[in-house]
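As structure tokens, one chain now follows by itself in the form predicted on its own.
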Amino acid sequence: MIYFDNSATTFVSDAVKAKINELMEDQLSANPGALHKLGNRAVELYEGIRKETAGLLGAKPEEIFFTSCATESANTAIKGYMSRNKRAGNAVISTRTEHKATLECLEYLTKLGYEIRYVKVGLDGKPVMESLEEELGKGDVALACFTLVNNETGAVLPFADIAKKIKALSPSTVIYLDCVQALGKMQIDLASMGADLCSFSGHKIHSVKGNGVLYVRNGVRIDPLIVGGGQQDGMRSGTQSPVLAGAFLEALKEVSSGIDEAREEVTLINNYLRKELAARGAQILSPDDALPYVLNVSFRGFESETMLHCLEIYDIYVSTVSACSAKQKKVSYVLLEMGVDRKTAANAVRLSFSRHNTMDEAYEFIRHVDDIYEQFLIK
């Protein structure tokens, strides 16, 4: 099997799972909430695996919130900001090609009557600074959402110049970061980077489905989006499962290590499909500088799907459009707002690789793009 599909969700690691068996056992069971040792050692071990992922994050504790996924980290940072800071501003900044728990959120937003900007992009993917200064000119900008590495075509957001703009532009805007694909794949440190709010998800890093983080600076207020006991200081009510957050930290910890290793490895597997690839007509819709890990590609006289499909029957594994929206059976709005054409987008395939896949995969890919073209493809 070659799995190329590591954008989507990524195979839970052997680390991982002995963290998980060694977190179930009935000494480490108790609720987090109890008032009993068993309870005072379950906190305990919560509180060091959140002060632990903070470090590796390059925050304080007190800045890290364990949740569900990704999605209810961007509804509660920006749901729970605008709800917090009503006098902040009525408008909200952002792009047609972020990820849809954020255009979600700020399609709510705009039925509570705020008004939500959207700025332009390049054929590179990224923000044009241009309609980024005339969107800022407008005032009254609250709050303005990015995403770091966009996950169907790999487009690194240039985080530095957006957010030096932003604060030159508009001082008091706060900056929520979704860095999902981003997270164990290039060095992050929260503490230096510039970011207010931030959102970071288990399964993208070789951890299981259902655990995520938010991270919230100090001194920005949210309103929670998850009401109830007062855990996790009032900002997700809950029982705490140190299971969950301990299965974070170990992913964590695995994908930290070696980062620019991991990368060189995934740029050759890069360059090397993008040239056979490109060699073969197909057109290479990742930017130039795109992160090595997300390479998107129109195949010549192949729809998306059908692609699929044709490299499942080898038991090759890729996606069309991002796994949240593949189901709609629609074309990619993140091509299609990049300037790339409905037919070209409508044949396009999303590769997206771990630190796990090899060059060996990437030549038993191109054979078999190859046995496609030669059997399937309608002369």
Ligand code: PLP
Contents of the next structure:
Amino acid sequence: MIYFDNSATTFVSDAVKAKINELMEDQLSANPGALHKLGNRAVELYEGIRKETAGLLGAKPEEIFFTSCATESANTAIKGYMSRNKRAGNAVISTRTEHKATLECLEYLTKLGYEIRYVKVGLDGKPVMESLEEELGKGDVALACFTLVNNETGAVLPFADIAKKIKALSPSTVIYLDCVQALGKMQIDLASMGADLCSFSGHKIHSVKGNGVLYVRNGVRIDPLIVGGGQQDGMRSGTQSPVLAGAFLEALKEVSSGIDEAREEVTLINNYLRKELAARGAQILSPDDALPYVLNVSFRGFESETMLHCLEIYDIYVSTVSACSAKQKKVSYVLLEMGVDRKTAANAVRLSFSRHNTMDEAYEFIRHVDDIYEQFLIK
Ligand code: PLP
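Any chance you could show the form predicted in complex with pyridoxal-5'-phosphate (PLP) after that form predicted on its own?
Next comes the full complex, and the chain you just saw is listed first.
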């Protein structure tokens, strides 16, 4: 099997499986809110996990909250900030290439009467700076929402430039940053980065599904999305799960080491595939400076879904558009927004890698693409 669908989700690593087993011990399974000594042990364990997670992300423990997924983190950050800070402004700035987790929150805000101003995006997948300046210049911007690495193309946001521009033109604007596809692939230091609210997802870094993280910079106030027993400082009610938090931490530990070496290896795979696929008439839609973990390719003569199923015959797994919308048979809104024409976008397939993919898999992939062209292309 060749699994090139790691931006959709990743396989659970052996270390995470072992950690989950360890944390499932009866002695560790008490409610962290319980007053007895088993509860004390559970809360100690949980807070220890929080502290270590914060350390690896360059944050303070009190800035880290465990959620069920990045979608929940995004909902809490975006809706929670706007709900708590009604006087901060009536406008939100973003792009139309965000993940649906963000776009649907913005749609919700529209219904509440907020104005969403979308910054234009270029063929390189990056927000156009003049457009950002123009939208900021209109004033009244409470929140700016961006994604560090686009899940469909791997386009990397020039975040330092963007944060600088926002701070210069609209200093009170708070920044939400989706870091889901960047985690474990780029160095992330929340203390120095300049984002106020960030989301992360466990299942994209070889943890299980059901765990995410929300970062809320000290001093930023947001309303919780989930209310109840007041767990996690009232930010996210519901009995805490040391198992899920511990799984996230274990995965984070693994992907936090050797980031540069892993990236070099994945770059070799990406470069090889770019070259070989282009030689076969495919169009590379990921920008040249994209993170190498994602390669968006438009195949000559094959619609996205047809190519996906042809590859599946050879036990090769890829995506069409982002997994959440893959069943709706839609052309990627991200590619269209970047200015890719509909016909090219209709043939786009996303290959996405993890540090565990190999060059041998890349060679085999190309061999099977040749088989597919030979067998299935209608000439
Ligand atoms: N943001 C990005 C960029 C993603 O790729 C995804 C998942 O596809 C999400 C957010 C949502 O993550 P989760 O599945 O943890 O809710």
